[in-house]
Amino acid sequence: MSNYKQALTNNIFKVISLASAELQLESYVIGGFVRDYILQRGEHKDIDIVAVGSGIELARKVSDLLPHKPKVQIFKTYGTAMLRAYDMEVEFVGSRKESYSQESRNPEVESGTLEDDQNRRDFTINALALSLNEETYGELLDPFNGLQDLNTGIIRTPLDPDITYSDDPLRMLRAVRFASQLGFRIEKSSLEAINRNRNRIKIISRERVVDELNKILLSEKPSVGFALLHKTGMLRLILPELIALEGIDEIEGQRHKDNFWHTLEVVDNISENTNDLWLRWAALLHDIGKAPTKKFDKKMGWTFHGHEFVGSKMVYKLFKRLRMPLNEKMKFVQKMVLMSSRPIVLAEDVTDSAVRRLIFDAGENIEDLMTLCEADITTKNPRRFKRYHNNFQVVRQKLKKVEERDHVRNFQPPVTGEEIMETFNIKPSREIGIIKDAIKEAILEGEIPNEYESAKEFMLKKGKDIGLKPQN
């Protein structure tokens, strides 16, 4: 048997130990902490403590015992407790036994003992528990070889796998999850169990499925876990805006790429230059406007005419049904959808007046617009890619260098609405609004400099235009 000492040198853990002891019960770190541990992932905050007892119990002497009284919250549906002690968030609860109902991912639970509580995990990498027990203190205790699923990449269920996802569907998303974070491989006959039993994750709340999917989106190559939920038919069920996207059309021998899997290779491409979790969502979603749009034209082949527009209204759509928030995150990914085509275009033809158009547009956002259609480059001919890159570049050359000059980013007019008011005497009015839209598109154009008194000149003079007089 195997000893892990090294990894319980925090002191929580010899805490923990001795309350155990002093409570004449036993308890073991299980799940997260000594999966992690062993495959160095790095440092790991949460812990999750099984006392072969009373968990509430066990928390309530750790705090006892620890000089600043950590609070122990109690959470007595789950029978579980919580503290934070030594820069961790620890996690106490009974080992029990669970029983399920075929409507609900809520079991019934009963107390039960360590064993019991192995065979109710996850996965096989998830059931390993480290001893803090005085006499077997850092012993591996691993029933159903995690230790070797771990060390040859396997997700595998401790038990039989049908049993294991139908009783809590969540799992077949975290076997993904975990799947795409960590690099493994799911086990064949549990990939075959999720595929029998994908139609039951629709009793999972819509916010634990978006959770899982985040994790996913986060992972340093998302394809991986968006290809298994498209294998094992999860995806369909839950975004069917990807699904509709797959497929190649031919008519009169023209054909159109594979949007669906072009959409994962930019989420990959992404990923390699941003953690931001909603311009990865952005990336994700750019092209689902591209199924509804889809027709052919005789003389120009396939067209997506529109795509972006319709995209970002779908984006809401999808946000609402998911219950994600609808907030300026939701309109940040509306954003980067509605304008995913904008600098791909300008990048043929980069006049100053496009790139002006382009930064008032995009404002503090430009660098994540650059980034996700840099992500959208994913052409296999080495020498387009060279081009569309060298192109984006110049694009980038530009922007830098008429932000610097005219400074529409984050757009304020030289001129106020008030100023507008008093030099012609007026009250609020159409009139300001015009005279401001005008000296807007003045400066957007390049008729006259982003600076006060340009644009004082041209209100004077299209305050004339439009028949109202200075007040001397």
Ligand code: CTP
Contents of the next structure:
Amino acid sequence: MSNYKQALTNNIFKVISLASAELQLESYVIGGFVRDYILQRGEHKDIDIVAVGSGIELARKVSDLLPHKPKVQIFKTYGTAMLRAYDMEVEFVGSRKESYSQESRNPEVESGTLEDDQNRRDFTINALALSLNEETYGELLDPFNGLQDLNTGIIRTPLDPDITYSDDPLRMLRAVRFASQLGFRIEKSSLEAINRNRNRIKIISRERVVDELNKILLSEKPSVGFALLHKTGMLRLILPELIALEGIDEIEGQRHKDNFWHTLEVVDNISENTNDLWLRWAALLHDIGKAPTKKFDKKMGWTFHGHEFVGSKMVYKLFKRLRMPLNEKMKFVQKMVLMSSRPIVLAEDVTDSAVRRLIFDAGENIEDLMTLCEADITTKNPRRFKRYHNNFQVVRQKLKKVEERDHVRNFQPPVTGEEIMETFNIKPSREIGIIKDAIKEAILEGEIPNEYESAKEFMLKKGKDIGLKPQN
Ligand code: CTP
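Form predicted on its own already given; the form predicted together with the ligand follows:
Up next: the whole complex, starting with the chain shown before.
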């Protein structure tokens, strides 16, 4: 019997052990903490405790024994309790015979043994339990060979997968998420069961779906997860906009690339350079406007005119449908999608004024935009690959040089509206907008440097041009 005493050195485990002894019940650590300890994935801050008895009572006892007497939060519907101690969030549940899923139509669950409880969990790798009982402290209880599945990298359900997945359909997404996060394989009968049961994903709250999508996106190689979502048919139900990108059309011998698989490559590429969730979302959605804008033109071949604009509008609808935040994060994703072709166009012909405009439009997001666009280079032609990357180097150097000189990144008009009004002795009117715009344009075009004296001189000239007279 393997012993994992060394996993249980945090004081919280000693206290739970003591509390269990006082209440004369057994308790175990189960789930993610045990899994991640064995995989050496760093400390898991959420601890799940199963009590063979009342989880709520155990939580209260643990709080009593702790010096700071933490507050015990009780979730009556689920029969669980939670407290915080020693930097950990500890959740207590009594062992049960039935699934404890949120979606369960039968929340009245019967209490059961530890093994009953392990049986009703999602995967063998999440059903591993460590004893907190005095005599067997640290012993691993592993009735379904979860340890072996951990070592060989397999996602398997303890029961018949049709039962496990219908108990809580979210688990179908969790299977994919764990496969992506851990680089594991979903075992065949599980995959088949997901294919059969995928429509049940519709009853899951969108917030929980998005939680899993976010975790897939944040995994090292998100394409593993998205390819599985695709393979199991779940992607069509969750993100049909991506499925619409799949496939290659051919007319008169002209083909376009498969924008779905291209997108997954872009997401993997960007994940090598950023852990920012929203930039990864931008990579995932950067081409969604290509499906509705696709056209074949006899002269130009396949075109996707305006796909960036259409795509950025689709981002809003998609976020709204999935109940994702409609805040500045969404606006950031929209902006990235809208601007996603700008730098690559520059890579062909880098003029100072085009670079200045790019900095002006992208503002503080210029670095993120460059990261996205470089990830977008997925050509398999090594010469082209090299050329694009080299061009990007040139763009980056130019960006640096132009920004050092002109500071247009967080552009503030060098001459204010008030000064224009005073100079020409006019009230708020459209002339002020015209002059301010002309100054901005002159700076972006490189006609004048971005500084006060030159802008003022330009303002006087422009004012006269449109018939205004300076006050004195
Ligand atoms: N669990 C389950 N079915 C679910 C959700 C959770 O059986 N739909 C069980 C699993 O045993 C899981 C444990 O509850 O290990 C804790 O769930 P949770 O905290 O959501 O996940 P973790 O496994 O801890 O992993 P992570 O923190 O990475 O989400």
